[in-house]
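Only one chain is shown below, in structure tokens, and it's the form predicted alone.
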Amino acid sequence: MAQALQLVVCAGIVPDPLQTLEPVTGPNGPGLKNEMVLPAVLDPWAACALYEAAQLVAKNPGSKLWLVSLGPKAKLQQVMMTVGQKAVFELIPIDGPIGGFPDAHSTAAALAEAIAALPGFDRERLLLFGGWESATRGAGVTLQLVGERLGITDQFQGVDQITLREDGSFEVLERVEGGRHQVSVCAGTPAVLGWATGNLAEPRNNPQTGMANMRGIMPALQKAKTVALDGNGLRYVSVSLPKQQRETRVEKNMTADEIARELVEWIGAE
């Protein structure tokens, strides 16, 4: 038998991977240089999250999908006129700074407060999916504590498949280590999943979809509530990008240790 469940997706928007990143300090703490001008998606492990979850709601009738998202409003519009097309949700946003240089807390706080007001929530039903990892606001831990500040106990990492049961529990694949999988049983929900990759391709564009989405992106994106995020007391004696760099030699019958350790010694010494 079908499940109704509830599914919101956390997702961040980040610059675009292929930019050149160049951290500076501003008058509000770290951040990037140009960064408001920098091209915009969504962040790719919380884009795999999206892309499962719009699957398990499509799987189970009356099932209900949410997008929480923190960012400048005039950066969520534009990522959405493109992620909008690829699958059916409701937007929640958050206006708020975009760079990964907030501390996970009060991120945290922001997206669990947020999620708490959605209208009709019912954590019983609750699957809160995200990116295992990010490439901003990476700290590993910002998925977990919105989790703990819903009360979820229930909380998986790495995840590149559920499985849903008829009696209500699914079965989950964790990555470890070796290439191999976890397979852990949950009696049922609430539950949070980290997303790695999962097994979804990502989807095609469907004008349909997008126009569909946008009668409701853009009236939430003008009711957006507005969040001032905590500096976590990060600093930068000196910054610098990355020297571009080749030596190539060729050896044949060297160890893996030796390999290593020469590696150490080359960075050792930058």
The other form holds:
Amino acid sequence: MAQALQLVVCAGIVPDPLQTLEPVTGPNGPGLKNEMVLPAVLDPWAACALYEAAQLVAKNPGSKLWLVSLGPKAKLQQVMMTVGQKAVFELIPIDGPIGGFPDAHSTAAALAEAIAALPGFDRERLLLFGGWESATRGAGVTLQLVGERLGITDQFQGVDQITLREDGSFEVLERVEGGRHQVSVCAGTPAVLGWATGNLAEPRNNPQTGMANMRGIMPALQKAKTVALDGNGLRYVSVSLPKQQRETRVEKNMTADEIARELVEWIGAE
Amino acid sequence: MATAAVPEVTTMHTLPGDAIRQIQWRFADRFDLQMLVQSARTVARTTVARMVAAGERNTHEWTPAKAEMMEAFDRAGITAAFMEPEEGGFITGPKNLALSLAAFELAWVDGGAATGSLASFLALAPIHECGTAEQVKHYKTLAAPPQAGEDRKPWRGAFALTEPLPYVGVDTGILSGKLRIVEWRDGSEPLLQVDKRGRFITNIAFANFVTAAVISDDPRIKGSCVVILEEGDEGIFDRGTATKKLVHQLSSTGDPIFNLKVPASRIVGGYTVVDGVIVPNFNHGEVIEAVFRRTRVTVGLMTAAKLLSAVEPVIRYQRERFHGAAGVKPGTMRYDLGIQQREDALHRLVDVWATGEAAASLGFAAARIFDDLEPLEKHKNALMKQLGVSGKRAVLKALQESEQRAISLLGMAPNDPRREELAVDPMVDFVLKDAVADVLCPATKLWNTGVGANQMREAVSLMGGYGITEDCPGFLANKWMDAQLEATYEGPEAVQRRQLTITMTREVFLAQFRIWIAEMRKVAGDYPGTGACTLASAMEMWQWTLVHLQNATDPVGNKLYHGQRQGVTFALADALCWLLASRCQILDVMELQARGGDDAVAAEGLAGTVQFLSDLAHVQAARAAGEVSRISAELVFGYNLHPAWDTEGCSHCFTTQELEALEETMPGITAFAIDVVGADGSHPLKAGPCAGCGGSSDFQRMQNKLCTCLSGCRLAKDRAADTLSKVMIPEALDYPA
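With the form predicted alone in hand, show me what the form predicted together with its partner chain looks like.
Let us now look at the entire complex, which starts with that chain.
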């Protein structure tokens, strides 16, 4: 039986991963060089959460999806030109600083306050989604803190799947070591789910969905509440790029099987 | 020579992003267009790019993968961009800018993909522009992608104008496709027989309908028309063989044969029966004029996209050129800058980038003016209908009064009491914008594709041997070749030049051109450093040259500015295009400077971005001035006979004896005398005494001024080059190669 859910996805924006990300220390602490100008995308793990949430809404008539996002509203607007075409949602923008370095507690407080103030908010029907990781600094605690502030103690991280049951309970698959999943059954909402990648492909852009969303997104952006987040005293001690390693060997006479075997051995030795 | 201290300037940190482009190209407040851009970009840099990388261009045939690309266009909303919301679209109002932006994004990766998307619009355009209300609704609804819950495939169209040689292609006024009446019963719709052979028809491999230009082969049908053919019509609908194109292979092109029976209701725009004769409401010339004057802009923008898309791959190639070389360690100049240590590599890339900026600015300005023009044109058409004015000549005559009012408006003082009345007259607004659109459209098609193709060759050469391989990031060699097709299809360069020679001499345009000169001077005064002053001087020179040529004759008394004298008229059209592109580029920089601060993203590092784009504009203005100076000088002096060492030619020369006598009263005069004839008739070793001509001193004064106006342009180039060596680029191209 379909359930009328309230789905809230918390998702920030991050620089496009293809961009050159060069750490710098600015007047407000650590950041990335030219971060405000670099093209941004919805944080990839949170984006997976959004697509999963949209599918749940589609399968459960009467449900409602909000996307709560904290970042500079001008950047949010640019990102919404793409994200707004992928799923039907209502945007709750919070105009705040860019980057992954603001304090997680104050970030969570701003998000929780915005969620609690949603019109018609019903905590008992809430599924709070977000990414279990982030393409920014990735403190990995903000979503849990938001849940705590909303008094939601059923929390799952590294989620790849949720299956709703007719009795209102749901089954969750969480990633554990060794490429396996831990299966949990939760008695019902409310719950917090920090998503890994899920199983859905990225939805295609649909400008008609976008046009429908934009009627709400643009006014929301104009009215976005501005928050100032606490710094957390972070500073760079040292920064280095991951070491690039290239070991090329030209082999002309090996069979595919031999090459595969050697690759497996090499991977196993790592 | 004294030199001033060079002021320190800010620099651009990253490649211009969407926030910058939205302001420059005036769609910052149009989220429908912003979404279309993102949508088209995603298709281009995933589906299309993967196809190109996988070698899908290596076949002329229509393949399942290419068909999948069309479906990707449907899903991304690109197909629906042409439709009104009630027809299945999502953009309200004129769509020239929208379609231009979508084509720009697709052509960033592959021109054939862009052409494939545009060809369906091209097939619908005759119906959209001239079709009856029933035809518009029927075919646009069929062509719209399925809506949620619908299970149908959208119809695709092809536009069949070009015919096998020796017919349409050079002169679109001549057709071999024929139309006859095969059956006409009393009180019922006539049944027509259509015989048409097409050549180089895009989308033909899968088109469900074709809009074909045909001419009457029956005394009961008057003139020519465009007729709609469907694949299910009785007769032959043969798609023909695929054209063996070397370019744009992701679009379908072939030489179809049609021999079909269709009802007369398929005549685009309908018909009237007069004395037993079917008179189409629009002849084929009227239809194609309405269509091409818009769609050609989009083609020009495709080449602009190629040029701008080349910048990032070339920078990356230049910087990483020596990575991996023995002895080249990270942190060394050679490692970090690679070829960018060399000024030439940077300067040549500055030229490519500046051309791309100018081409994009010109094209988007043209697209916008067609959007502005559309409601005004509808108003004009309604008014003409109300007045009972029909036919091209009658309409032109009826517009003469509005033209005069428009010209007088342009010349009025700001406080003239008549200004208010004329400024709000939609017909005045129409003739003003129409005159500009009639120039910007062929200029975009001609300059962007022609000069753009040459600059793409430069871009390819900057990648060394890598540039002409299939592995070249950004598919630059493909783009170079593709640009040549863009210079040719939808009216080759000669057609665009021909149109310009007529439209650029209309007084309504020239009156605006004169105002543009003053506008550029003002820009230069308010914001020095864009090259606007240089451009204004070059515009004055072009204007002077036009007037001179319109009044001058050659040595045998033939007029120089004449329709048949293309050596004069076409060259002057080419020169104008350089000016128009440069002006639009400068105006776009000014727009960014004025409005960039209002956008939080664009505002970040705005001063550096404006500085860099100003420098590019300055570089481009100097090149435009050089072209205008060269072309004008050739035309002004080139049609005069060079004086010979004969009696007439030497009539203004000094003789040795005269100089000796003068030297006594004016010591040193000998040093200034160039053409001196000796007593024995000897003379300097050259073609003849130096030439002059009527007005030459005026021209040379302007040319001298123009030379000094170039001051600073190379400093701008140096600054731009310096930025190129420092600007941050992404780690990798965002589409496969």
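By rigid core we mean the largest C-alpha set that fits within 1.5 Å across both forms. Note that the structure is a prediction, hence the values are computed from the model and not measured. Residue numbers count along the first chain shown, from 1.
Using the rigid core as the reference frame, would you say residue 18 shifts its C-alpha by 2 Å or more between these two forms? Comparing the forms between these two forms, which are aligned on their rigid core, residue 18 does not shift its C-alpha by 2 Å or more.
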